[in-house]
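First, one chain by itself in structure tokens, the form predicted on its own.
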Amino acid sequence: MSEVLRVEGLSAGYGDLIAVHDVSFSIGQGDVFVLLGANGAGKTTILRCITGLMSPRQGRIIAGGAELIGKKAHEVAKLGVSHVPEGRRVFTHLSVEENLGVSFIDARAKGRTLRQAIDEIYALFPRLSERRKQHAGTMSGGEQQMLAIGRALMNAPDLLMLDEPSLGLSPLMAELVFERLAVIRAGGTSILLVEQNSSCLELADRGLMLANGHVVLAGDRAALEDSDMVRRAYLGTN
């Protein structure tokens, strides 16, 4: 199985604060890799380093056969890495279809026209098709999350990274989002998932748990589900 992302010895921080200490992991094609941990554990910092939104102190990040450190966010996207940030951040004054259209990069189209790419998103999220002319800012949080994911998929990425996609959603809507992520994964797209919802473990192949920027647990889904550390510190169960 080919590798779509490799992170080696990553350390990063803000000013004098070191938020991530010597983190390493890899993600294979079609894998779902989960980053667990409480708020402030360093999860979002890792995503920001991968996407070129901040520069790490040390380490390597390899995707698409290229070193990502030093590249701008748009250069990382062209290498097949898409990011759905926390809070969705859709263009509220644009329609659903306009949001999708402005996200399309010809270089990553993989033989698809803009129309074909949009129709693929509508097939994945039929609710977006129903609201294609609606301004994104007038939609529910769950619908906006669908749009944010659809926007990230417009360029057929090799790796889809999501920062807490279930945050603020009803249980029913969160379940729908996770169901769609399973479909995306079945299509061969790798997923790096940051979550505070225990349902994410049902999708995971492997993952790691962070505490204060350090890796305190790493393993496959069974190891994470069976860990007393995860149940107590992250999932809030005994």
Given for the second form:
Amino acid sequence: MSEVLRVEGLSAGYGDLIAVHDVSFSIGQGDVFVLLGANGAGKTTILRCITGLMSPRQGRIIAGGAELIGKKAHEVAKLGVSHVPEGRRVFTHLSVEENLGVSFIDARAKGRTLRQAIDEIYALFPRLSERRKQHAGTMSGGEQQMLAIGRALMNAPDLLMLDEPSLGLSPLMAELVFERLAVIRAGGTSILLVEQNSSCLELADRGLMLANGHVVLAGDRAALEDSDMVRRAYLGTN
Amino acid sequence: MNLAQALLSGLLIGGVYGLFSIGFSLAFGVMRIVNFAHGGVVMLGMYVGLYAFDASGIDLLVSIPAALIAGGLLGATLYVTFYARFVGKATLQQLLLAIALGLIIQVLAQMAFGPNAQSIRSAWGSQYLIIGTMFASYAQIAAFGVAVVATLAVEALLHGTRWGHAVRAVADDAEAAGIVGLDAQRINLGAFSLSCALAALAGSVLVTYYPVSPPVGFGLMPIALIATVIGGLGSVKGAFFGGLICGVVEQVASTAWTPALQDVPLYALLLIFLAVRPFGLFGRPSAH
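Instead of the form predicted on its own shown above, give the structure for the form predicted in complex with the partner chain, please.
Zooming out: every chain and molecule, the one shown earlier first.
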């Protein structure tokens, strides 16, 4: 099975604080991989290191045969790794269509025109099509999350990384987002998901759990679901 | 001078104020750079206009492209050499650097061009269009026309092209722009070059009826600041309307009151806006 991402011995921190310690994992083609853990466990730090928003202290991050460490965020995006950041971070003063348009990378067009790429996103999220002229800042949280995901899909990524996409959404909207993620995975895109919401486990192939920056558990979905640690933290059962 | 004449003159010079304020506002809106050397670039644009006229005898057809190119190159140089490291920060260090650069530009201009005021003796500047009791020189009218066209072109660029959308995306959230594949540093370089090109363009049309000397640049900075605040920080059309308002207020105050105190109502206007509507005419209350 071919890999879309390999993280080896990753350590990172802020000042004296070590946020992530010696984390290793890999994600196969078409897999959904989840990073579990409480707030402050280091999940977001790992995504920020992969995307080039932060420099790790140690380790290697390989995607598409290239070392990502040392690359800038826009170079990582061109290698087919997309990041839907915590808090969505849509361009609030741009319209929905402009948000999508600026996120199209010509080098990753893969034969699509800009128009075709945008229409693919509208097919996935019809709500965005209804709001195409609206400023992103005036939309609901769920719509902004759809746009953030749509924006990340504009460069036809090999790996889509999402940082708590259900945070702040209604249960119905969160359900819709996870249902769309299943469609995206079915299209062959690998997914790296950081989530607090237990629904994400239904989607997962494999994953790991972090506590204070250390990997405390790693395995396939069954192993995660059977773990007492995960059950206590996520499923609300003992 | 009657009031109607003051309104007309104010509107005409206000267009040029608006044009260089757009550039100032763009650098702040996209990069959070407060470029106090912006007036220095306007002043250099005035010398470009002056020498282009001396060399060719044709006013705007030569001076406009020359000023755009010179301003753009100067902007790119200033950005790469000095400003790139301050993007997004709007720190005191950045402010001091910009003031120092403004002073250096002024001193270099004094060494190169001398301290005396110089003006163009163009046919346009001495031909007047008379409308009832009001009059305006062709140079004033042409400068205003260039300012309006340039403002519309910048608006079209920012809202109608992918590059413009990318500039606005970087202004909105530079980090998010990076993760969707936009090279923020390269886009900033283009935006800052455009900012300075607009300053030089404003200078090259202003000099057709307004004498140039090295201190003129710093003298224009209060206008750029006030126009930007009135219009709304980072708003292009806001900065243009802010410039128009500054021009009219200045001319009316000069006519109805005394030229020596023509700037006083401008500062009063600034204080009123900061107190009552700090986000300006076209700004958004939520914007940064």
